[in-house]
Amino acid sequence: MAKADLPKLFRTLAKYGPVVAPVRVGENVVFREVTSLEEVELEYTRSLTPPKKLFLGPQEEILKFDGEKYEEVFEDGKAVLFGVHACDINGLLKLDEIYLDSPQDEYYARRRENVMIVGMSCVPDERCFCTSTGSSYAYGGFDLFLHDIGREYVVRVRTERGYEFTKDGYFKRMEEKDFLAFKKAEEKKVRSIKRKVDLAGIGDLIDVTPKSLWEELTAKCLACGSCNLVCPTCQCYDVLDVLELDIRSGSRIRRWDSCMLKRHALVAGGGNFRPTVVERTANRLSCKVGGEIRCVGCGRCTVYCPAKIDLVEMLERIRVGA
């Protein structure tokens, strides 16, 4: 597809429903619903916050009660998430072995099925460590991809739905040059991403570094848990309800929960099982690179860190183990 032509692509996804897509607010690039593609920043590196906002909402009402009887609330509309990267691609998916599985969560399934993804080659930075977390390339998880080849795009289709909005003429079937072309722009992009980290068993370095390292590590945290809000892969929620006056009647909302706050792991009697800084920091990188590797490289977390704490030297440290 020409580039020329990506308006109308975009005129046609319009019609599915409201594009969600990344627009530049100052120095920062957020994702918010858009009516023209004039508004959206096509040449990025990352978001502040990750798109499974629009799947997983920072806070979002789940139900409605008065008394004993209660109506659980559904958001059942179509949108379009339009832009997307393949690591915040990779990171939904990482979300959906969360969140599909059985007991599904259906607000959040509801949402996977209704949202069309556009994805969109990105322009990766000196923070990004995708190639090392396997995230660099998303092989499925979205509807359309778009991939920058200079003045096209080559357009990666991997749903019915997605294949549907191809069919105009505007549309032509790749040809050798054009495989080429992407082949040289995918490998461009590899070389491009300079950043690696080694996490070949960090799991196992993790559990056995000693108590001297981690409070030299987390000296500088301050336990906002600005590292969770920002990641795509943080699933951690917590539910609370808001009573009105009579309290009788109110609603049930869940909100983004933060490992790295104190009350994340505050039980009844006041015992927490995590009460402190070097806890909290090893249990979420046991979460993010102990096991399964449940990050995707995308470098939010050192990028917005108050504190300029860089996660792949604490990686590095915690492999050398000084």
Contents of the next structure:
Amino acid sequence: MAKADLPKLFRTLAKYGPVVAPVRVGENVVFREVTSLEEVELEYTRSLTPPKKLFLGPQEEILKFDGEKYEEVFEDGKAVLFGVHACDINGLLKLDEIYLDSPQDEYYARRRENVMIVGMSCVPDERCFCTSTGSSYAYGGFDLFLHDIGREYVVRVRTERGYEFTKDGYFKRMEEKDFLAFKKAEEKKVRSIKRKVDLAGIGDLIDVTPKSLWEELTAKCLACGSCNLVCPTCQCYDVLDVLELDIRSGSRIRRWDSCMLKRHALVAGGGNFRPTVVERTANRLSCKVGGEIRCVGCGRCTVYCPAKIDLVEMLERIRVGA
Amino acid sequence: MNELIPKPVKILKVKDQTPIEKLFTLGVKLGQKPGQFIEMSIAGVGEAPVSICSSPTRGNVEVCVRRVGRVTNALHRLGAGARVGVRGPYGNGFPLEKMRGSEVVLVAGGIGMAPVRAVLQYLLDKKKEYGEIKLLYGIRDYSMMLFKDEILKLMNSKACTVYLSYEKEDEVCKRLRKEYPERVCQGVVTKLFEMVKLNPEAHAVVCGPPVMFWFVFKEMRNRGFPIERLYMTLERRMKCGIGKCKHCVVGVGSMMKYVCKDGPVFSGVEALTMRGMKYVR
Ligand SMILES: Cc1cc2nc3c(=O)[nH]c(=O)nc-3n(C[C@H](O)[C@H](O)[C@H](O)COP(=O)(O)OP(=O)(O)OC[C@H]3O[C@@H](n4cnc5c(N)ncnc54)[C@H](O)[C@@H]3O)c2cc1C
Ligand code: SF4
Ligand code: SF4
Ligand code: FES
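The structure above corresponds to the form predicted alone; please give the structure of the form predicted in complex with its partner chain next.
The complete assembly is shown below, putting the previous chain first.
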């Protein structure tokens, strides 16, 4: 489709539900509800918080109780998540593996069903390393994906729901030259991602990394948890109960948690299974790249770390062992 | 079905066990496997994972809870008739089917006696399907012994052989030592291995505080017991109990497991190959 027709697509998408899209706020790009295409940042590198927040809220009520009677709380709502990059879509697929695994998380599952996803090609920078994590291209996990090939978008359709939006006259069948332009644009993108990291067997290397090296790698870490909060694949949550004034009714709330915080593995009596940033960093890296690769190479944890701790540099030093 | 919504369940009976532990009988049957746990919820306070300490062969679910923090203290304030929220059963449980036909050695320390009791009841009820049962139980003193009546009765019975170690001697412990000098001694639980002949064909179940586990593990290994026939439970901070919140993970590098979903029962081999677990020492 021609780029000039994007406002039309936007308007039909908006009929499905509120549109949540990347918006520039100061130095950052964040996902928020928009009412017009003008507000949307079409070319951006990475958003501050990942779009997973639509499926797993930073803080959300999961149930209400009155005495020991528990009732599910769920807001049903359709929405369109517009302008999501391949890495973040792959991040959602990784969260699916956890949250849709039996027994599935009903809140996540229903939102995943209700929210339509429109992907968009990205503008990588020197911190992206998604080609090393196999997440530079989204094979699935979206309804429509818009690839910028200059004056037009190549639109990939993945679902019937997405297909419904491509019936208007401004969508054209792809021709040979469009395929070539698409291929060229993708190749250019992949070539522009210069940062590489070798993850083969890194889990066992993490395992045998001496404490002295861990201490060096984590010396500047503030245990602030920012790296977790910005990560599109972090899955941890914490739960707490909030009581009303009648002290019998209230709600149970869950919120994002961070494995870099001291309390994450704290148990009653003060015992802690990951007492220092050394154990916590080893845990975080194991979780991300130790076994299955659960990192999508978005670079957020490095960009937003106040101590400038670089994930790829850490992994390289772990490989070297010094 | 939304797995995170607890079911309201009535407490049928509460029985003091020690100054800090109580046994709760709940008005629910869950068909659990020994070694599985439930998430117990007190509205407004929170949830806590607790092992089911009764065998499915005995009917209602029982839990033995130590008072240590918010939820457990609130629970201790409840009496018969009160309601709590229950989710579960969760976790893998002990591979009792693998142990069929063989001797089973149960080793318990402290609150670890709770999950061990579920196994013990199960084995006693299915006596014909299993070989000899040995229980090695380590307590601080008599006041801290869980399930006192049941243990004392078993010491006197042929259904299973009970070995007891205590750290501080009191009147009851002294009497027991005099009565059963070949099965009761003063010291930590590993001392009991001097009195027990370990059969390498047996299976072992070990539950207790992390420090105890490693001492028992080493002791049994040194005595030639095959670690692949040894099973233990792990305790970690838990929130969801179903493999989502990732609070409970153990292991480093390529060997990471969820205690709630892959455990809480792990074999000696898993214990040995999962590096993170050794940080506990
Ligand atoms: C699989 C499993 C089985 C258990 N079985 C028993 C049992 O049979 N009897 C018993 O008395 N205790 C058992 N525990 C320990 C029990 O879960 C904790 O003592 C309890 O969670 C403490 O909660 P609290 O709110 O009273 O304490 P607080 O210190 O107020 O804890 C706050 C929160 O921290 C978490 N937490 C604290 N300590 C632990 C811990 N050791 N394990 C997991 N989460 C913790 C809980 O989410 C709790 O809500 C078991 C733990 C696990 C993981
Ligand atoms: S963001 Fe940086 S400083 Fe903060 S916990 Fe993560 S690694 Fe440590
Ligand atoms: S670990 Fe870092 S680079 Fe990898 S997905 Fe998470 S935030 Fe992105
Ligand atoms: S307790 Fe939540 S993942 Fe294990």
